[in-house]
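Only one chain comes next, encoded as structure tokens, the form predicted alone.
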Amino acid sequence: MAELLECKNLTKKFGSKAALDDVTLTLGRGRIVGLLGPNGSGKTTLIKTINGLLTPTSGEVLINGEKPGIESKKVISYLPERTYLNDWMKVKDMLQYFADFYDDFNMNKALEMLERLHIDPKDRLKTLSKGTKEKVQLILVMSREADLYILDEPIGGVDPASRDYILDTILSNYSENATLLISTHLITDIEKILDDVIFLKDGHVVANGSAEDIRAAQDCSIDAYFREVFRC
């Protein structure tokens, strides 16, 4: 069986600048993976390339052995960093939109998550706070029965008191055979749930492996190691 995700000598250039430079990595199934690095390290470029939103300059991305396309969109559930919801719609309209668009959307799961997070499906998005909109968007993404969930800064706009609740929502709503790839700056908040980490710096993978192994080898937390690797 092919790896869930493979990046082979992946390079993406914008003009003469390489946002990704010869990135090679694999993701298996049933893992929670932190994609870590400072601004400009290539995290969002990598995520967009995996999702087929950017075309590699060289190298390739394979999802279940296939290049990004119609088939990969059926198995990847993607949460972008920026909110894309239409303000004029009601929350329940967005749920129905996803249900119509994705065969794997679980309406019951979405409604349960809305109730847990105290969000009224009848509310219009324009009446919601930025943090609540981000919660709605996360619910939409996590209500799919996908193979690979890619979350770009899923707790960045959420208040600290809600972060553990959001992480619990994420953990409670994906199958054990699926993989989560989470890009975030808030390493302390998510470190406890990570199985593996990928460190990107200037478009290069500078560390990639088990979070437990890295903590043991460096004799410090992932957050402390991150600060060491990326200190100015």
Given for the second form:
Amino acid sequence: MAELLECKNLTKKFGSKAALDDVTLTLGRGRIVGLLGPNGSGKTTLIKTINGLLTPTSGEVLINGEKPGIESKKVISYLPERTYLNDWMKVKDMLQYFADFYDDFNMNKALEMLERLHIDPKDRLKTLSKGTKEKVQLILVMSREADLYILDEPIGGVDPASRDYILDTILSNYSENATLLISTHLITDIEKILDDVIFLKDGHVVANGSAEDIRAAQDCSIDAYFREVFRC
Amino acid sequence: MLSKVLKYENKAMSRIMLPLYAALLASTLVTGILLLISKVRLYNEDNFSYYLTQPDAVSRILEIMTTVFMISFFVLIAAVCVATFIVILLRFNKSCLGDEGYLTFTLPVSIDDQLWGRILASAIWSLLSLIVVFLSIILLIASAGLLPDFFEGFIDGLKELFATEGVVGFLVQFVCSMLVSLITAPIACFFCLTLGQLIMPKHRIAGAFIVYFGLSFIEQILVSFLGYFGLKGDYLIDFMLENDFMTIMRGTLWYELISLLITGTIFYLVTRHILKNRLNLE
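Output the structure of the form predicted together with its partner chain; the preceding block shows the form predicted alone.
Everything in the complex follows now, all chains and molecules, and the chain you saw is the first one.
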């Protein structure tokens, strides 16, 4: 069986500037991976390339052994940092939209999570606050039964109280075989749940391994190590 | 998947277009009724000249209301035409090139289905707008009591038309050209927007206008060139002189149809390529 995700010598240039420079990495199944790096380190570029929203300048991305395309989009559940909801729809229309396009969307799970976060499915998305929209979007993404969840800054705009519930939601809502790739710079909040970490700096991978190993080798927390690697 | 894309595009467009259609038809109805009352009250049935030399207050009010509703009727007709165009542009701009593009292009749907769903929805709503505008004009003519005259003229015109030789071929060609342009017009819009965002990512609409004016400029040059070479060989003049009206019309339609198909295909392929390989959502 092919690896879940493989990046081989992946390079993406915008003009002459390389946002990703010769990135090679592999993600296995059933892992929670933190994609960590300061702003402008190439996290979002890498994520957009994996999702087929950007075409690499050179190198390749393979998901289950195939280049990004219809098949990869069926198995990747992606939460971008942008709000992509059709704001004229109601929350329940958006659920139906997901159910129509994704075979792996679990409607009951989505309704359950909405209820827990006190979001009325009959509300119009336009009337929701930015944070609530983020929650809806996260619920949509986590209600899919995907192989790979890619969350780009998933907890940035959410209040700390909901943040705990959301982290909990993320953890309890994916199957054993699925892998979670979470990009963030709020490391302390998620450090305890990470199996692996990838450090990205100026488009290069500067560290890649299990969180446990890095902690042991550096004799400090991931957060402290991050501050050291990316010291300004 | 095409049918699902089409379904949601139709939903998004109907939200704006259906209320406009309803407003236009309602205004047609009110204007029509006012015209009917005016006719009875104000005008001489036979020649439409003023019946009352000294109109009373009620008649004046009626007259003003009729004028106001007539104006609103024409404004709404213009609104339906403009709104159809704007909705097609904005819908594509938002769902493909804006933040919604993050969802649009991560759905397990091929780029061709995404594009064709949008092209077909645009064609459907353009056609519906045409039908609604046509219908409301007929309704108004009917309520003004002009329908028999109108139909008489229309049927006379048809009779004359069908008496001409080669008219069936001409009509088939005409309908084909119209259907093709319903498809190619949204493709051209999408092309301008997509290329526009590529050259000016920060000002997508401005970019689209630049592409549009650039295209018009190139078209002018091409037409001038073709005209120059055509005229040099006296081809065009000979063609005009040697053939009857119907052949000239059909020749023009062929030219239109072929250029629509060629440009439409090029625009589609370029748009598809950019969306697939060169798109960089903000």
